[in-house]
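In the form predicted on its own, a lone chain appears below as structure tokens.
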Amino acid sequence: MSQRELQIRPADTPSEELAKILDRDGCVVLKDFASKAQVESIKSDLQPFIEATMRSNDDFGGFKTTRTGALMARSPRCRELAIDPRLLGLVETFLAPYANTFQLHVTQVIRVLPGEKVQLPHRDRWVWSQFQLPPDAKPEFNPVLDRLMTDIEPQLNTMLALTDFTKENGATRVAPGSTKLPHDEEPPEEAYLSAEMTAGSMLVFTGSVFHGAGANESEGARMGLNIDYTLGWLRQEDNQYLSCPPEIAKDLDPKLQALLGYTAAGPSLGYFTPPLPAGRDLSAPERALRRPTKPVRLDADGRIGFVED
């Protein structure tokens, strides 16, 4: 394949405009989605908990890497972030063939610090293809799983600059038009292009093009938020339930608590079944936003009861 441009839009670009360049390229670039003054916001959230980050452990992951979660129930700027109309409605647009709802799957700032190598180039949709990565090979999928993943588009990301993207950087690295090569078929070297932007703005692509990190020549760390959606009917990446519990999401923008999962996707998927008080079978996720807040125990032989006073 040959180099495509980076197409580059202003951030107010009809999101049927916008889902026609991510069908043909993967990706775009969302001149100053957010301003100066919500990066900083932004930053000033999420600073305490990316200091306390530690780096990625693995090859794939970036050993001068870290990633920081979570920001759904850290962030109340990030929140905002996560139903931004303009991301709603393009993520409703783009992914309308093949779900009627649709979830949060990844929320995190990933932080490439000086040194940090190039990342291996891949789609992020990998994710549901079972695949294993050790360090220096390529992946072995499931090729029943990989197929259907070429049939479907299960994604959309965003990746919000907190810092200038460059390339001497670590600008996120990225192959338009790569999103129907085969999963034994990489796009050559000359057909990625760094995504360089300026703080605020949003590079968006899909969970079929071929990207990674790039590496990190500079004296300074490269920050990006990045905030992925899928199909409601998938399996989160960042499992939601966990990094934003009932007794934070209960507090939350209903829209933002169904992003989470906290509502069915379709007549029954997501459906649960509180173990106390007994009766309450069946019951819809929103249900678990108004539990008892009296805690529950098992005893000695493993039955279940509430905690007494």
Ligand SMILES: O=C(O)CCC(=O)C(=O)O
The other form holds:
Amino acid sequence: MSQRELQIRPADTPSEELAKILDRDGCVVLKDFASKAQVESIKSDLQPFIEATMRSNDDFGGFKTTRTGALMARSPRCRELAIDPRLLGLVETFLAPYANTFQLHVTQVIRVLPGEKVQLPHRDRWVWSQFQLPPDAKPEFNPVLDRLMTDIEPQLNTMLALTDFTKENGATRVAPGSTKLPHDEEPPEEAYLSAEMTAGSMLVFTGSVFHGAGANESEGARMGLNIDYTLGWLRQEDNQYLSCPPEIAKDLDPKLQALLGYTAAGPSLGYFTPPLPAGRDLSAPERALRRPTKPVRLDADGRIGFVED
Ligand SMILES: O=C(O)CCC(=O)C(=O)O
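After the form predicted on its own, can we look at the form predicted in complex with the ligand?
So here's everything in the complex, that chain up top.
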């Protein structure tokens, strides 16, 4: 495959037009999606968490990269962004053929520090088909899941630049048009472009396009806010019920509660049974947000009871 240009569009471009670009290229930049003031507020919400985050410590995640999660629990500004109507409109338009409901998949600030090496190019949809195996084991993929993932688009990703993204500081590298390559083919090096953009602009990309963080050969950190969405019937990468548990989620916007997963997807996907008291079996997930939950524990015999019983 040859190099294809990275399309840049105004942030208010209609979803249908953006979805067509995403179908063809797997990526597009939305110019000035957020104002400089919004970017500064997001950074000030998150700075203490970002500063405290330990570096990744593996070949894929890097050794000079931090990934700060639980953004829906931690940041009011990130909550607003996750339910921005421009994004939800695009998520619904692009993913509509593959699901009836959508949910949050990942919320993360990715900070690439000076000296970080280029990340292994990958497709994000591999999370569902890749085995968790020692690195030299074969096969690496479940072939059935891998094939199923080529028939659908399982996710839509956003990367809001919180600093300028430059080739030098590790802007995301993406290979436009690499979405339809067969599973045993990878794009050549010359197919990759750096998604250079000023702070406040946003790279939108699919789970099928090859991409990865660039190397940071600059003196400063590159920081991006990564919010990804997936189909209502797939497992979320970032376990939202644990990262944003009911005691926090109960006070959030109902649209966000639904995106976190606190709404059934379809007639019965995602119901739950409060373990105590008995009697409320097969409840709607919203119930977990309405009722203050008394803590439960298991006794020495493994039987369930309220903590104060
Ligand atoms: O930080 C980036 O630019 C991309 C990171 C990425 O693709 C990943 O960690 O999966």
